[in-house]
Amino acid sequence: MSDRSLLIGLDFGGTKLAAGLVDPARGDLVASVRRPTEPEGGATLALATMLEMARELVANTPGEVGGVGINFGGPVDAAAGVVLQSHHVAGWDGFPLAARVGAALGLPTTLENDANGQALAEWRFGAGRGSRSMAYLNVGTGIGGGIVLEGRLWRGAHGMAGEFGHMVVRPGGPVCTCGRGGCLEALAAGPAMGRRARAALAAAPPEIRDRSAMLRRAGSVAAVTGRELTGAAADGDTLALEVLDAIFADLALGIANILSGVDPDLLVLGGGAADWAPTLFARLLEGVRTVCLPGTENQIALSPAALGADAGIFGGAAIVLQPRA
């Protein structure tokens, strides 16, 4: 692979499939294709669709393609190139995805889970560019993350580094998908935000509930999600801010723990958190400063992720460029 080679990034998600060509020298997305994931078709259809998109990209580019990186939404064995499991699409358990894609496209292919891939993408191409060390926290349907130290992805001894969503920050709190109570994911991921907002609306006096911007945005209490919560809070809605402050108190504890354990130059927030208004970021930062290690308050740097919907594609390219152990 030459320094001028383009790279293919493949992003296998639970709701969408995305493929793109990245110019790593310029950090640009040259071309991309997206299609919805069809869960009923299982892994077989997802792979066939992704290969069709990748071939379409290669056929329409005059440049040299040097490799393929796969960003997969689920646990993987990166060293073996094997998908361990998917929570959204059947047929992926134990699937040798890197080998199958590499053989089909005739290109060297690497595999990584989506949170690690997005962490590498933000470090190399996005908000973390230029930092020596970076922690990435994805706050979306779940909470995951990744750690880049001195330019290398840190997977940990068992490949579990960056599973920030399963830090217990409130013992005895809501039950998480992992089965424990009080995990950060159960308190501050998108579904948890929506649940806490709906509970607050249901408990509020009618005169407060009916004036809430959350209700106006969603149309009904049952339709309120984390998006309505953060949007109403950014508009200054009193009830939304009360709910979000309680959520941010939990999230700030998690972030402070990450900062104490990793001590990165920068912590990047991705997923839905990347779209929060600057006023909400400032509110969260202030919360982190109140619970962080004393003396480190002015060292904290938080930033929204920069790559948006293309993070998975850029993650694939960043995976290819990552030095292999």
The other form holds:
Protein chains: 2
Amino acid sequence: MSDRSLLIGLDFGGTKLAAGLVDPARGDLVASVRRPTEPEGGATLALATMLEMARELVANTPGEVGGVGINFGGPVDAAAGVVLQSHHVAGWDGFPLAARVGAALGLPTTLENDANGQALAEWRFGAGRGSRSMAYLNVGTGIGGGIVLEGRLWRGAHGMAGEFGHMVVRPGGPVCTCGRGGCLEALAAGPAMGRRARAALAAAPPEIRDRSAMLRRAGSVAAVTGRELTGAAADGDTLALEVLDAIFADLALGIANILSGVDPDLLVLGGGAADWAPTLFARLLEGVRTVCLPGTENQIALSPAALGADAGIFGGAAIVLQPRA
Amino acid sequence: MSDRSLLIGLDFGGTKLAAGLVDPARGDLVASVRRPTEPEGGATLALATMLEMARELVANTPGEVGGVGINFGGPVDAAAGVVLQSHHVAGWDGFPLAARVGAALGLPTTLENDANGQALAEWRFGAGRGSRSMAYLNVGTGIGGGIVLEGRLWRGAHGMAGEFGHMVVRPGGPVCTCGRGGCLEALAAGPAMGRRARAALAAAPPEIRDRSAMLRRAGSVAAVTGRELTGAAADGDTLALEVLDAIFADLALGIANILSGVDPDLLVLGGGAADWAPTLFARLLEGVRTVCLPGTENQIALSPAALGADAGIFGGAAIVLQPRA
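One more: the block was the form predicted alone; return the form predicted in complex with another copy of the chain.
The complete assembly is shown below, putting the previous chain first.
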């Protein structure tokens, strides 16, 4: 593969399939295509659809394509190129995805899980460009993460490094999807944000609740999610800011623990967090400064992720460029 | 330096100075000498004493000495070879220790802080030999740590990586030396162990207190420290085991967070923890299994440190052998 080759990034997500051609030298997305995931079609349909998308991209580019990187939304054995499982679509358990895609497209193909791929993508093409080390925290339906040290993904001994969503920060706190209590994910991921906002609305006096910008945005208490919470908070809604400050206090604890344990140059927040208004981001930074190890307040560097919905595609390309262990 | 050179390891601790000659190929301590620290003499006396010890070692060995590694009990700028500060002895702030020792002994000299040096020592010469990645947790007067990934120390962007003692695991918990509440160090380091044991004895009914093996070992409630706690617990003392189980529940939370964030092959426990009876170690492992991310119970590897009081000397040698960034 020459330095001027384009790379195919394939992003198998829970709700969408995305494929793109990335120019690694320029950090550009040359072309991309996206389709919804059809869970009832299982792994077979998802793979066939993705291969069709990839072939379409290759057919329409005059450039040379040097490799394929797959970003998969679930645990994988990266070294073996095999999917371990998918929570969203049937048929993926033990699937040799890298080998199948590589054979179908006739190109060297590598596989990584989505949080790791996004972390590498932000380090190489996004908010982490130029940093020596970077931790990545994806705040979405769950909280995932990744660690990039001197340009290399640190996967961990069992592929679990960067699983910051399952750091217990409030022992005995709300029950997590993992079954334990007080994980960062159970306190500060999207569903927890919605839950905490709805609980605050339900507990508020009617005159406060009825004036809440969260309610106005969602239509009903039951329809309030993390999106209405952060939107209303960005508009200055008092109740939303109160709820968000409590959530940010938990998230800040998790971030402070990452900073004192891993001590990266930069922590990048992706997923829904990348869309938070700058005023909210500043509020979170202030929260981290309040709970961090005293004396380290001024060395904290947080940044929203820069690649948005294309992070998965860029992640595929970044995986190909990653030195192999 | 040839592969068969001996290395000098110098260990500047809070209460003692130790120097040794290490045969790196065999992992042997060829010779060593130790003297108490005299804090009133400041950095000047400590350095002079240490140089005298090092010269004595060199004079008495027939082998070739290839380099010097210094393990310093306090924060250092490893790249610059400069001590940042010492909590125990005056005169160290900003001291160019590596350059001064190097010039005095005429040997290439490198500097590292003690937790990082001990981590490297355990990885290269001790309990972590053969592991691909290792986290180190020193449970002593404080809780320090270090991270070794594929044979290299990960120092972090600000030299703080592995500061696991300041992971907040019980927000609002006991006040830490850092000023915050609920740090691992404030819950499970030696002083916290003593404090929790004394509080349990003070709160126990007289007939329980008076029969406690902790009291028998210490002579009075006020004299009980972590040592009497772990000794009595190893003997099966019920109250000591109760206190220790509560402490281990906190320590286990911290360890579980390290495992899911850094995911090393092995976690090595040094300091006082290395001397805990095997039954206590087994109890801690069970505690980690209880609070770890479900599904990871069987991949947990904990080990007591193997180098004991020589860890600092071996740390010096391991620092010299560390590839430079």
